[in-house]
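Consider the single chain below, provided in structure tokens and representing the form predicted alone.
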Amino acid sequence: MRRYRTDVLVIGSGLSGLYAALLLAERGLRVVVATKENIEVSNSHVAQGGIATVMDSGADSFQKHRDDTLAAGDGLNRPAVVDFFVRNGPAVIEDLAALGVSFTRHEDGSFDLGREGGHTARRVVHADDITGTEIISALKSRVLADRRIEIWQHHMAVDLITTRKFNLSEENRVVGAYVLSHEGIVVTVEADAVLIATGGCGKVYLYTSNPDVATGDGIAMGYRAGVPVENMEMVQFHPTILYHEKVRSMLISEALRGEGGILKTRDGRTFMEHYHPMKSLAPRDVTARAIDRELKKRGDDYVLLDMTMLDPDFIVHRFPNIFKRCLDAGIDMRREPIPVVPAAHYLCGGLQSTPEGRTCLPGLFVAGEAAHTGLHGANRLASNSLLEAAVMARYAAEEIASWLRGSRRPHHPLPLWSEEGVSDSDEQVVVKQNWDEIRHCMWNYVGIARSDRRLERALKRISLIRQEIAEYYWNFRVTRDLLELRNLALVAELIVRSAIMRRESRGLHYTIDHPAKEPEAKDTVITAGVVVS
């Protein structure tokens, strides 16, 4: 199979890309569903917190969850946008339910809420402390039962089509995309919608609380294709990732310092009173700051997440999952403190879209992680991107629809992958040494805190990089390690460069050459073909 056309190609298998492949169907478009791993490898399937809507109208209230966000945004969210999220997450809440998605309840099935940092009510819907799990598990199991979607598993896209790559026609839209399927072929799939849906870019990092599949390649593919992007230098650390020789990528999630777990450094003492009125629940940009402060003052590998104070019961009852894989690393959360560190975990920044995720393409669309709406300003509110994430692909399943009802879609054939002079490489060592160089250069000089000439020389390594990356890709022919690589670069570029825009500091971006704030909070938007892909 080298053609296959569909009415809608959904790039992504999270919360998002089902929730919305399921959506379309619905509305009688044949769906197909693009996705690098297995369905359920995602951001959103290890999410553990929840949904953070509001749920109690007697404890809490839409203004409420407002103020929150905006807050912890640090000036930089669309005031707008922050209500439609806001006043859209409990139908969206029901929604899922409905679908079979099984939130934790009281006996008088009420929705039991959580707090996160951040929040001034309890208004996270969570399933356990597995919320992510529970969702895809449900939406899995309706999208494999509906005959209108298929599900290309070990698939990954490689570009976007758009007429104006090849003369189509005047107007410029997204026609479809070329996707490289388990076996090596490249399918060049005609669609007459795209959507988005690929989460972000946290592997850009060496250490992260992503899965390896979050490589930033919807970002890539999209600005590549001409969408401009917003914010890409807002890299929200999380502030506690288990800190283990032999456990990777675990997070601790915020819900346990929400219900009383307390910061403190190795040797017993807490801090987070020095950097924030909320102590241990301030916002994740404070919390993750002042422990990278601490670390590098005392020259510690690590702090201390301690709940010992809590009953041990309640514990094993609000946090199964956690307690039992930090039980199977030998930490009985129970009776002793968790070592915990920072590590890249969300991209506030992204793709320039409305909140219904349509994008200044025609054709293209996008949802979750990779998208900017402004949601989420400078900085993300615990348990808001799941929120985003499911209010975004209800409404952009009604977008794709009503498009697809009113637009002129060009019916010959698209041009079919071409590899003419091309090779298979016998270097793969390449593509591992500008992996790890990539993430090594990004984390040391592109982290929680910034400078001037940290940034410049960031932006030297990683273009030098580019270049070679761009050879290589034009020279042999693609893999997933290759296409992953090369959009791991552009997106890092993105990264730097808006960061070096910014003279300022706010959010998630902190610069020591500049750390006060400017007057009036801007976004960073770069237009595509200012950085060449």
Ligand SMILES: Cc1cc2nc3c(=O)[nH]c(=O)nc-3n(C[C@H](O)[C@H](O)[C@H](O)COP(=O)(O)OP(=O)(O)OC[C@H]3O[C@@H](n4cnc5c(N)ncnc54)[C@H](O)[C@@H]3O)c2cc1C
The other form holds:
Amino acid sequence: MRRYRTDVLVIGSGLSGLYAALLLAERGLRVVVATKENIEVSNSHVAQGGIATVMDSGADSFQKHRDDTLAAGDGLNRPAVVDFFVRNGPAVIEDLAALGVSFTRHEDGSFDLGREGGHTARRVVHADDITGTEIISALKSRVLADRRIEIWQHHMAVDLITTRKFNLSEENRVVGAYVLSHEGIVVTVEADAVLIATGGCGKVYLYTSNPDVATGDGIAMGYRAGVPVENMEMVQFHPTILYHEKVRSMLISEALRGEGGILKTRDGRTFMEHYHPMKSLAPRDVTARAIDRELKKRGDDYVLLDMTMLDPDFIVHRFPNIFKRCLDAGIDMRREPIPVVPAAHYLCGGLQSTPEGRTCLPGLFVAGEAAHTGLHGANRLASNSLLEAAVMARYAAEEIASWLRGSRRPHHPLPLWSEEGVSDSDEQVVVKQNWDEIRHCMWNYVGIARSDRRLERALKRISLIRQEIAEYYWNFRVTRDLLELRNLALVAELIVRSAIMRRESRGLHYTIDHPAKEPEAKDTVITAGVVVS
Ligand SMILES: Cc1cc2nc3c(=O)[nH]c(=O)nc-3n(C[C@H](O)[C@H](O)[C@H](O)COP(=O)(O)OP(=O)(O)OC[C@H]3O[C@@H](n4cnc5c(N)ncnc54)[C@H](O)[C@@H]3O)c2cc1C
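Same protein, different condition: the form predicted alone was shown, now please give the form predicted together with the named molecule.
So here's everything in the complex, that chain up top.
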């Protein structure tokens, strides 16, 4: 099959992709969900903590959730956008519950609300400590049972198709995408609307909590098609990933600190009191920087997260998954502290979008971590991202349905993917070498603490690597590795350029050369075409 036609192409099967697909199908639309791996593989699936939402109107309020989000965002959030997401929280929670997501509840049926760093109230709706797995498994059952939705697993979107690219009409709009199938065939998917739900780009860094699929593909595709990116320098580093010789990318949830876990150096001393009045409950940027500082100062490889003062039964009951995984790795968190390090975790920036998922390109919509709406500002408050993914999916489905009512594309077949003059690569080592170089370079030069010199160095290195990739890309048949590398490299350059543009320290972005904040908070915006793509 080289060509396929559908109403809506959803790229990605995390919370935003699956939830939007269901809501689109409910509106009678035919949907294809293309996803790079198995349906479950996504950041959403591994989310542990939960979804921040005001569900206890006695002890909490929209105002408090809004204030906490704004405090974390350090002046860069858009207050009206924050309001929009906070107020829509309860409705999406009820809707997800109605779709079969089994959140943890008390005996009286009320939600068990967790507390996390930066929150002044208990407001994190969760399913034990496997919230993401529970959400994705419920949505997956629904999606697989819906005959209007086709799931294409192991299908990777390569690039969007625009009318401008092929001179198809005066107005530039998105009319589909090329998708690489698991058999290595590039399918031309003709769609009246495309939703990018491809998540973040943690894999751009050497150490990350993200699964391997998080290579920034949707952001790269959207940027190449003409959508600006915003605040790409705002990469959140999670302070606590398990430090272990063999276990990769295992997140130690913020909820552990929320429930009383205390950070210590390897010699057993507390240190967070030197960095923030909330000590171990400080927002994650402050905590990640504090740990980075302590590690560099002491030459240690990790710090400790101590839970041993808590009731052992509570630990097992509240964190069954983390407890078991730590135990499998040889660490009994009831009796010994957990060794942890920071790692790249979440991208606050992304494709410029309205909170309802509209981009500047007609026919192209975005939801979830790939989008930048202005909710998170310069730092995401814990558990606000699943909230963003769910609320955006809901509104994007509505936007797409109303857009399709007014704007069906006259159907003429789109050009097939051309493989003229290309051959199979016999130099896979080039891809691997460039991949490793980018991730090391980003970790060392564009990590938790930045400087002008390091950023300039990173830009030089990445520009060179991108030239090499461009030559390679046009000569050889595309593979998933090559496509991911190309996207990763573009996203890396967008992050570095945005970091260079921000000549201040704000929220997550800390640079030793500009430690103060500018009086006015401004977004860094890179419009299409500024970076060769
Ligand atoms: C370990 C961990 C724990 C977290 N815990 C929390 C938490 O407790 N609360 C919270 O609010 N947030 C949490 N987050 C963040 C949150 O999980 C994500 O921001 C959110 O799930 C993003 O959802 P999404 O739908 O945008 O993308 P994702 O869930 O990442 O889904 C992206 C999908 O796109 C697919 N894809 C990517 N590129 C392509 C392509 N080219 N073609 C086809 N498919 C593609 C992927 O395979 C995947 O299916 C956590 C993140 C991690 C990594």
